[in-house]
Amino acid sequence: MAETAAAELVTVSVDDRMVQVAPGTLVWDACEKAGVFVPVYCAHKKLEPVAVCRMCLVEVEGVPKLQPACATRVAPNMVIRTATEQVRKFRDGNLEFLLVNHPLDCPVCDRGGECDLQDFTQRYGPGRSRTSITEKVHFDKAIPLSDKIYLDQERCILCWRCVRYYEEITGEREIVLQERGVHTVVDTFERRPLQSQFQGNLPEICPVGALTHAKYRFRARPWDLRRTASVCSHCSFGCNIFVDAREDQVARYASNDNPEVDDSWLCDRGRYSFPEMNRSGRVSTPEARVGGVRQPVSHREAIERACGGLLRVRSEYGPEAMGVIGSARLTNEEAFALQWLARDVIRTKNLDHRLGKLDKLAPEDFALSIAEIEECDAVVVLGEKPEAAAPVLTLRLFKAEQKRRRKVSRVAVDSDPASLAGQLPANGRIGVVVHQQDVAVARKLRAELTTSTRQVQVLSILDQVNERGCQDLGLLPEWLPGYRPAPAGGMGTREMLQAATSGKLRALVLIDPWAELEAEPGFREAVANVDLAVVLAAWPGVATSEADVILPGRTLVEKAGTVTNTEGRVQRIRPGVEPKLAFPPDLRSIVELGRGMGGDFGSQPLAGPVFKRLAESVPAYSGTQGGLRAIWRAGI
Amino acid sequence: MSDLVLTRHQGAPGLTALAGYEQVGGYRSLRRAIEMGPEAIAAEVKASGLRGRGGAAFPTATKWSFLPKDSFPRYLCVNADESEPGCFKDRVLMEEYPHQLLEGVLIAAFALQVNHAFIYIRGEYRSQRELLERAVQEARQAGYGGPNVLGSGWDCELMVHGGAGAYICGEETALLDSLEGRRGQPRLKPPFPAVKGLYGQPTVVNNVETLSNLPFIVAEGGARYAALGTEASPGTRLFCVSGHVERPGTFEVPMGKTTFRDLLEMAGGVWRGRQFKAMQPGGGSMQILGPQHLDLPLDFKAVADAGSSLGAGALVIMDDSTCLVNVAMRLVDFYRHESCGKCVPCREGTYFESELMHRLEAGLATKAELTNLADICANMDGRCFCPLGDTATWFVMSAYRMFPEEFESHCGAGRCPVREPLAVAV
Ligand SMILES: Cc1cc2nc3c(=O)[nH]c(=O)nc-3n(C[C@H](O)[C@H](O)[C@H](O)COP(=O)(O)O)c2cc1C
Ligand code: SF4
Ligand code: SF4
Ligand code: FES
């Protein structure tokens, strides 16, 4: 969005100092501009303003009453003023309000320690209790809404947030307002269990206790954890979150809002995946085999006997009989390490990250971001696979839909282009979102809907949180990094497979095997009947089981780096949690396997160093490191 | 010729069939609004100086104003919520001059160029729904309403809508959500409905009373209408008296003319023989008036300067025997029955408001409790997030002002020291 030019804004006051804000902007973030705290309980950044809950009444000059900042728009040289004792005597007053019928037992609630309740009862707040009333309207506690989150309608304020939300972000309306006056509650239809895939945004802006994750209630207090922004590994879309950590173990995932892709919301698919990443039965020492047994080695050993391996097996059968598989779960900078290894030091055309092949790639496939969905004058999606592949993409969809009133049609994959040509607008820009397995279709579509006036762009969804960033950097049989041609003749992850069945591949280095992999018919024998086989993993499974030398390898929570998301977008991610065990992060090893074997990586081996490493030898990638998209141009 | 407007055709034989209407002229003004066209009749209405009887007293003409010029489909929405305490004018003009009502809505609608009008009833309103809704038919049958009205090319559909019984469905925009089958809760404004109301479209809601005054100003002419009353207060009101008076009933009286004293004996004085002590000037929301109001005349600006406003007309008179804080009890109660809980001041405040007069009223609260409360009620006052939630403070407070004793002597006393006297002499 161009900022608004200095003529166009408004001069206002804010206790006095003077701000320049662009015309119908809020009070309230007049005045958060200002640097002036107004405090809010109904008002939220992403929600149209309510104005019920008072909190945030300041005065106007000129205006006898005290007005919402919340929902107050500015005019041309208005004084606020926020903290008069007229604000102030009310503040305390409406704090009483909300006390009137409020549990006041803070240490049981599991929001004590964030919740803005308690927090400006502390900062504003008459201080002590004049009431003489010896009894409150009581509510339900501890309802269960679904399987994921509990709700105490005696600690509920009213706010309106989980209500609006409902309306406004998913269009579901599972919550709704009940009763009136002091007996008003929120509350679900006929208490019948909530269903939607987003619940766990709930709790969060939910500026109480109540409402509360089932995974996370009175498991631990804020002060408990540490924060890491980092993003989420469950699909490709890349939703920006926070891994809260409680000593070595994840508490819970919260939003972090970056609007070019999550605009706040996380799904609960991706919110609770967390748990996984505490699975206990690590892989926690280097293994190898010594005289035919395998058995705890140092790192180092193990390095040295993998490298050893390796370059026997290469000096026996040559590079072609050797394979590299990693996975769509690694950092950008390992991918990119990882295919110096196979290609630079092993000297293999073996080398790939998925089970399925590729289909022919064009820049066009990734030309739309997702925030530009919002921008397009209508919106077509091509069958259900890119919402239940990344399913915060619905959320953009309905807010196109709903706030920027753009036209979405989902349509059936094989929808036919003439009929659907019928149904768009004839001018403007038309976004299609695709996922990447029919990419075919949507190539079709674009051509045959692109007119003189009608500009189509494409939204290809893919599946593995930096499945993108595998791509882009050519962990693949058919492309090197950024997506030049490689050598023909290389094999892909099933062909490696079954080469390595009939021993034609001698040896196998497997980064990551990931569950879908390793359920493949044959993977066991293929893994088995190779003489050499080189497992990083952070979990056992069917690869360490057959393994010759084992490395143990870190999760996504525990690593530095940067993942690529489905529009191309290069984002960080940081160690939220220490591993338990001391052994180096999984970039060192694969260098160290690639310089144990004579390759000079010429570069440290950590995040920072191999990105810059990788943006001079992938121009598309340089100046992305702040959060910003590869955009791909013609060529590939 | 009388001077009445609203009450003239009182008496006569069958008003509330469409026969007996049209016996006494009836939408014969329809007709010649019509002939006037829309701009004439905007023109009468500000002549008029008519002012809403809703309780706020807009001017009628102003507020049709506000619409914005091209921008269609137009809804008017006529409030029929009458909910107010003390307040039965509307039901009076319904069940007895139900066409009046009709015909002055046809007009409005056609002034307005509204195809669609609806009239939103209390819920408690049954038989007066039932009635409205035959006369509805009945003047959609005789061309007056439904398509082409009077062959004018004009269609007007007229919708009787029934509330579920909330008093906060009368504030209008909670009235709009109520129609619109959501939540009775005011809307945040701006938008006003004039701008945005019904379905998002421009909308105007006017009152029951006001809106049967049209047949008239279209008829005589809104001067003639003004000169009924004095400048600042045009025209003739009804006025619902009830309390502790010997003939309880609605009386359209002259504004600015006509003094509460009128009224009071009007309605036959007070009753048993008692003596008068206050009165409630507007319903229950607005402030008391002492015996030294009693010569006020029903004037905007002479009830406004004594602290207190004419709402909608519903004058309650209190005799002698009255517990002031026994009353301001029932009506904070009432309101905390109805206050919606969309914001926290009412929702919270009302609720915390009536346990300390219930405690007040049972001899309990102390000193310091009377104290709070006149506090609690400043942080309610001008915080609310509408009306309602300000207005039900208003008559606790100006009660205790007014009398203060009265509120103090029943701090700690025990028991309610105004009817159960320590002494009982009889
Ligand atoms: C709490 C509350 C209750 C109200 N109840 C009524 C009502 O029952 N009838 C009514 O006509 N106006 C009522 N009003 C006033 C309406 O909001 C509105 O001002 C009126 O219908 C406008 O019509 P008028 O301009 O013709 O008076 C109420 C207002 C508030 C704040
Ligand atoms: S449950 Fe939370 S978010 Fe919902 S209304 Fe209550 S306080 Fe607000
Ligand atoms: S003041 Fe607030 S709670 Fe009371 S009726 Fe109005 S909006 Fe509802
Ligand atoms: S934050 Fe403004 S009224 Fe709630």
Second form
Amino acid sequence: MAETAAAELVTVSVDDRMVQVAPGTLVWDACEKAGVFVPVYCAHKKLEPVAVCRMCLVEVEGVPKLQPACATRVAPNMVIRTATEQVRKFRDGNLEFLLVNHPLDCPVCDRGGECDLQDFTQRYGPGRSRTSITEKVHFDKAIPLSDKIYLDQERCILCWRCVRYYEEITGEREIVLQERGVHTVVDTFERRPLQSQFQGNLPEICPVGALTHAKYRFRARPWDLRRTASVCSHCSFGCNIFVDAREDQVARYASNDNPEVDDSWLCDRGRYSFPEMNRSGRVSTPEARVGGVRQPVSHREAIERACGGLLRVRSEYGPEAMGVIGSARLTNEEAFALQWLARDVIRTKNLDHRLGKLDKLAPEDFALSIAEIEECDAVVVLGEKPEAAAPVLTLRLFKAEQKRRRKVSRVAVDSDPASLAGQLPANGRIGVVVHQQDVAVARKLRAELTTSTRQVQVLSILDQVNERGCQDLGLLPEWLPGYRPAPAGGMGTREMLQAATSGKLRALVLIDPWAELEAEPGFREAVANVDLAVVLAAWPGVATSEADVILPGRTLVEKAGTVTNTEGRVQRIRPGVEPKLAFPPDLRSIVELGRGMGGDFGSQPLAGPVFKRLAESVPAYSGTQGGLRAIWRAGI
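Output the form predicted alone next; the form predicted in complex with the partner chain has already been displayed.
Since only the chain itself is given, any partners or molecules it might have are not part of what comes next.
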């Protein structure tokens, strides 16, 4: 097989470097494989070639004219030269033309330091301009296209990337080319505001400073930023991002291309959620109620008072009078440690991480991966919830439909399977995308549509960043880690709140209480009514106002560990910023609570050792830290 594959490759020479590539490969990609850099403006890995900027022209032996590397396909024994005198002169002249009307505002341009025009001019361009700065044609500057994006028409080099992005990636066509010749500009039609929920991708595909983020304008230079690879915390899709931080503040989120998940795109809700991480008024000091008055204490004393109170409640009322509520924003390591604290140390059955109950997942409910949507012969999306919960899913569906020519059907959740079957191919692979709230409908649809010639696979979409990981690792009353049945009788979140209000529950441990939980009717009364409320939180809220013991918590951009996306892909997150005040990570605080009550966790409270332990408990997680999907066996 290896010999056959090698025989199908094409051998080409790039600046005397021999390289083998697949037939039909672009010269640009062949040069990249050979380790030869070719400058481009209009070309983009996710867009179709158009060869309008002409910056990538190279010599091809036997061809009289220079050829665009971004639009020319390789041929057997092709000889490519990228650094000849002819190529050098053309790049020099091309850059001189691009700079004729370009403003000299690099010192105040947000793209300064990461601008292709700036970099290529330094590397390939002329040493001086033959055009006076007073002869430049001027265009409009700092045009607000929306509350998120600004356009500077003077900086635009007409690469068309933004126009093509709207045509090929979103299908919304919000930006167009207007006027002709030297007066050509990009703009929205009739200056209408951008409406797309994916417009934040525009500044990233723009090779210059023509399109910029409103929330990043004049905030930092790239050399001021510390870049950290992480995962977007806005939903369960698991889009890969870079957290760009300046000192202790997040300056922006940037996309970090993962073809298996996000395909390099982010939704605006996720991209522009970073200001939440910079909020002032953090919970920064441990507190405990001493003599009926809550006051600042050391971290050790807060842990000791929390453990002493929990032991006292358990001794007087039993573990059934105690409850533990986590959050879908916990890392996998924290979720695993928290369920250990609840089940093995406190010995309570009452633990949860979400408000409502959902059907138990099974292997067939997440058999389809995100990237495999493009490989299906047809895709059925049940209702509006999946795309509302995970917006970047919309772009994957559009790509499957427009570029892969797959049939995508958006139908109501209660659609008749029989009539739906007549609209689908009789043979091949069918994908069903559903929100987990409606997973029972997807199971029924899968059973009725599957035939001897038609395979049906389901992808279930969840809501929160690590909701899938919390389920997999047993932060639930009904399931142990790995979806093993838990002893009956455990209470979920709403049942615990009701029990606390009525006096049946006497102690609550709340880890990272989230906004929807604190807005739940009766939440304040429940926390205030228990004998002991231990709260670990990053931000003050209802829970901290009523707590007896408070431990400072960290946000996801301050944590190290892993999270699991909706398809079961385990991805690492890293600290992008450090808290202003030195307090222990949440994982350590959770483990210390357990150890203070006599529990033996058996490993260091660090992400690496804890993940190793959880993988031993849940074998599906073994070997997944490199960003792989957890592989579940039937019968979980």
